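The chain below stands alone, shown as structure tokens; this is the form predicted on its own.
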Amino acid sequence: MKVLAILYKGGAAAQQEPRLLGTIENQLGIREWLEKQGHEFVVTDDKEGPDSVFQKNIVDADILITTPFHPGYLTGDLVSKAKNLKLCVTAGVGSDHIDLNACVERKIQVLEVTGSNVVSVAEHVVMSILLLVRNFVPAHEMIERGDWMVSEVARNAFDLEGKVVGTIGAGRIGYRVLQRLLPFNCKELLYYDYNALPADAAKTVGVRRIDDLKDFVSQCDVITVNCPLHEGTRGLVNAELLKHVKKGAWIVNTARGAICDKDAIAAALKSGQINGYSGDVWNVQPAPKDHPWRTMKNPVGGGNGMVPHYSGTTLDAQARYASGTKTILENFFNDKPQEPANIIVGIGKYESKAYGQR
């Protein structure tokens, strides 16, 4: 079979480090084990345009592989040119890159390594909310630059403990920060989402659920947004909803980029409606250089805590998801039956209550 994989570029650092698996350098560390067996593997980080590689060998490809980090968009008219293509794998976990109603036409298999990167992004969750509320960023460019007034950063400085946090979608990593955030006496840990939490998950925790969205932004002084993306979450932090938002709250998005509106989110910014957003996830990636979230302040010059989608891409979880898209392939090969929690998409039917229509 033919195996095409859009991976991202990893440069000097990959030949350096043969942990980054995730890169075209490495290749998730499947080429030798995939050309013993007969099959062809097509590896670039080249996917924009009718000209590109991708678009290239999508036409013939058997199998796609690709990254939530650096993605290949499988359109639906990409897929009515791939008339070979039978599975699709996500190196990782999101697969809102993928056209999916398209594939449940066309009966090809969308899977992807659930659980690979839930505790990486997890943790870049609480790591973020913490630089945003502590105002972290301005102060140690502050510090890069040689300067140091105390007050500058300190006026925009606050503690996280008895702050109100709430997360929109309480899944996998939603349900992990909460855990995370238990430590820090946070006065009330929210959530909202379309599926309520077990009792008994909800009250390790201590969380309450919201279930009108804008009386839940309006309650938080932190909001992490933790869901997929989909038709219904498709710009669902836009400027409607950011009036209602607490004002002067912080918040996080290691989601997707298109769960928020790039242009809301960067104006209440700028007016102080929030006062900060932090997150590595963009609408397009690589965003573009005049993307309004990578240069946006509040009024008094910080937070921003923007970085490129490298969350759930931590070498640890680098390991996990080249294993996990091993195994599915493994699986596929041998017509062996996946791991239910992987499957998206199954043979002409949603399996997973994430995506589709529910």
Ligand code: NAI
Given for the second form:
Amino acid sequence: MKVLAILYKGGAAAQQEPRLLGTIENQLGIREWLEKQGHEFVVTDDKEGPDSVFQKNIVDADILITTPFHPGYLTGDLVSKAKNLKLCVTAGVGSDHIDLNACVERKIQVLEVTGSNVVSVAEHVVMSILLLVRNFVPAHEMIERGDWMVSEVARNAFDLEGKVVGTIGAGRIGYRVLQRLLPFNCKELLYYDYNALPADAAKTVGVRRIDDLKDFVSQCDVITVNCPLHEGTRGLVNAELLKHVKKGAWIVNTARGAICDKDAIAAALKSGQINGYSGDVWNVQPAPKDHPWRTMKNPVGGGNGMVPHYSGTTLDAQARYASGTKTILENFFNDKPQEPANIIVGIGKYESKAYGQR
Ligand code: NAI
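Mind pulling up the form predicted in complex with the ligand next to the form predicted on its own we just looked at?
Now the full complex is given, and it begins with the chain already shown.
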């Protein structure tokens, strides 16, 4: 079979660090294994436009492996050109870069390595909440500049204790964030999700569910976004919703950039409607050099904790999603059943409840 993988470029780092498995250089550690079984393996980071290696090779690929960190966007148009395609594997979690409806229609299965990096992301979320609330980034930048003016950074630094923190999406990552927030003695933990948490899980972390999104955001000092990107969440945090957000709230989004409206977020931060925005996901990846989220600031010069998409690609996470990808391929080649939690789209239908209310 022809297996096509779109991964990110590792450069010198990948030569020096073989555990960077998600790179085009280290190829998820599966080249030898695939070739020994007689499969063809094409790996590239060249993914944009009709002349890209991705688009040229998708036409006769049987299996497509992609990663959310450098997404190969499998549009409906490309699905129709991919005549042999049977299986898409997301090396990681989050398959919104694939036209899932088109895959349902064409009976192409979409699997991801569910759970492989949820701890990695939950830790990043907690770090991002703290760095915004405590005004860490401007404080560090001051030190690098050689300056020392405590009042300039203390003027916008707070404690997390006593704040209300809410998650949009209380799945694997959202719930792990709540668990990790328990020792901080927040005033209250809230969640907004059409899937309710099991009662005992909700009780363990003491979280309260809110059904109305505007009501939810108006109560939160910190909002963390942990739902997938789909028709129902694209642009969910937009100018209208931001009007209902508590003034001076902090937003952390490590889910997908396009869940938050790019310009509305930049404007809300600039005006002080929100005090901070942090995350690692962007509406387009790689983010263009002039993307407003790179440099946006609140009125006192802080509130930006943006980084490239890497929270779910720690070396620990890479080991897990590389091995999970291999297991999915092994099951597929040997006609063995897949782990049910990994199946986003089965043959001709959605298996996951996380990609919208169907
Ligand atoms: P999950 O499937 O365990 O949980 C997602 C939750 O979001 C579900 O409970 C679902 O009901 C809820 N949800 C869906 N639509 C919603 C809506 N309209 N409003 C409120 N809640 C909604 O997924 P998991 O593992 O927690 O991952 C969540 C997302 O995080 C992934 O889909 C991916 O986009 C992102 N992610 C980001 C990573 C990174 O490196 N930054 C790495 C891994 C995941």
